[in-house]
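Listed next as structure tokens is one chain, alone, in the form predicted alone.
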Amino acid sequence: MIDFNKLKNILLENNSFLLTTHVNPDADAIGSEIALYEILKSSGKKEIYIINTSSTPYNLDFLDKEKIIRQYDKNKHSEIIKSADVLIGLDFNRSDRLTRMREDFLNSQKLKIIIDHHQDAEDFVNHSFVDPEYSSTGHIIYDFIKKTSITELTYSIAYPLYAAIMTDTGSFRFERTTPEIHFIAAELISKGVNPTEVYDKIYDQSRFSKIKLLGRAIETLQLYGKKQQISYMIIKQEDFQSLKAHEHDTDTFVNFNLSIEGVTIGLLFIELKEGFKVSLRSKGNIPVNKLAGEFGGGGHINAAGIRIHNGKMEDYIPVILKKSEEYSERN
């Protein structure tokens, strides 16, 4: 169970502030720090940054309206991450997750904490408000304002949850989307925020690239396993590049793989510029969090990654393949 009321202390007792999220970060990341820095920011706080590893993705840049997320350059912000009172992560739990920024934000001597709904958690902060029975990041600051009445909800301030919290929940069909999920976004639609326009915004507003990518991804579709219960797509660094598109376009690609009867894992293969990245979804009760960890990943039971830098990518997938049938046989 998180402390919300030690995570209170820690934002009111101190005067400045980092908030950094994932590499390629979703909506659940940069909505979690906008709705943060409104706090930090309702709270009186004057010294409030947001650095990240990545760029905004453009169709998540609606959410910072006033343009305050910084993409890190270490020239320019090491400095601002070494003299922070509070360095605060954001939906992640593992320091390779920052990827240019990790050095920087772990040698830093100032307190450290990260705010988080994943499972297997690393330990490089003092303190980790974690809690993985949460269905979104942004769930978990919505219940930090609701148990502390560190400010009100203000529409500035649901806006940004919404989006979280719509995002991580799968437009409220996955796993957990509870009763109290659907209260909390009547609240937070009470508050001004016009779902229609979050998903259009976030779905519906696709650059071309991104679409045509995702036909390259579909042409690639196999199944695989003694029960053809694996499917899986491959997009290579040459479809980024012949098509413009980058990596976060590929965000909700993988869940087509589950849209195939009898499927129960599906994986999305992405080469990278320097290894490659997986991510897996399963049905039921498929571990592909633990299965994501057999090659230092990880996750939620329904949903995980995986990043290897030194390896390629095509000498990973039949073993991957492999190792995924004997989860899906095993459950």
Second form
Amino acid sequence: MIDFNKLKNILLENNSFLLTTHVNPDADAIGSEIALYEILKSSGKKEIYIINTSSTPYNLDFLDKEKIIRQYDKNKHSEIIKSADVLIGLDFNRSDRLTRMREDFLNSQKLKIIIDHHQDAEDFVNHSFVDPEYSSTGHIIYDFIKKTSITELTYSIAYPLYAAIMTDTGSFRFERTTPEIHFIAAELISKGVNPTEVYDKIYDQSRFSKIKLLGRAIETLQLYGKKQQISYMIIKQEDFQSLKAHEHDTDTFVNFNLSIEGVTIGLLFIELKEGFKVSLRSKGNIPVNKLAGEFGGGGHINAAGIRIHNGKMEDYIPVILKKSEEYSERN
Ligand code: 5GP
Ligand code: MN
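Output block for the form predicted in complex with guanosine-5'-monophosphate, input the form predicted alone:
To see the whole picture, the full complex is given below, headed by that same chain.
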């Protein structure tokens, strides 16, 4: 159980705040930051910064109406990070998810907290407000408002929360799509959020290069395992370069693996400028977070990721496929 009153006290008792989220942020990450920013603003707080290690993906930029999110620059932002009364990490609970910003975050002598819904939290903050039972970090923030009445649920808060919850539930189809989440969505819509508009902005305004990249990825689809129950795709640096596409363009690609009959684990291997990342998805009770954990990654039971900074993707692919087969047979 999250101690929401404690969180409320921390927010009300302090004056300056630094909000941040994980590398390659999604709508739950950005939406939760903006919602918390709005809560703090309506509580009379004046010094609120949002600084992220990655830039905001272009399809989520509309959530940042005031353009207050800054991309981390060590020279410019170390002082702010050092002097803020409270550092708040949203939608992650392992410090390596901060990549370049990790050191400044950890070095702060001020209060550090995490608000998150992932499993296997690392102990690197003063207070963790973490519960993996939640569909999204946005859902936690919604409950925080409801349970503490810290502020009214206004349109400006409902809007980013709707984006956060919609995307982290896979547009209301993943396992945590409960009656409760539909009631919450209904309430957010009743505050004026237009669900058609939010969906359209996030998913249906893709750059041409993204859809072309999807084509390249689909072209590489392969099945693996005795029952052909593993499906995977590979994207190389040359694909990004020749199409002028970006890592965050790949966000939803991994899901196509699971739309194949009989497939229970889907993998997407993405070559980065340095190292590579893997997105893992599963059906049923195959814990891809544990599978990812074997390679230093993590996430949720059905959605997880691995990021390896120094290592060759080609060397890891057969090893990760083999492990995936083991996991798919064990569960
Ligand atoms: P995605 O495949 O969409 O990047 O990530 C899926 C899930 O796994 C997300 O919930 C994300 O937070 C988590 N995840 C992705 N990459 C990593 C990683 O490198 N380390 C950890 N601990 N979690 C990750
Ligand atoms: Mn999330």
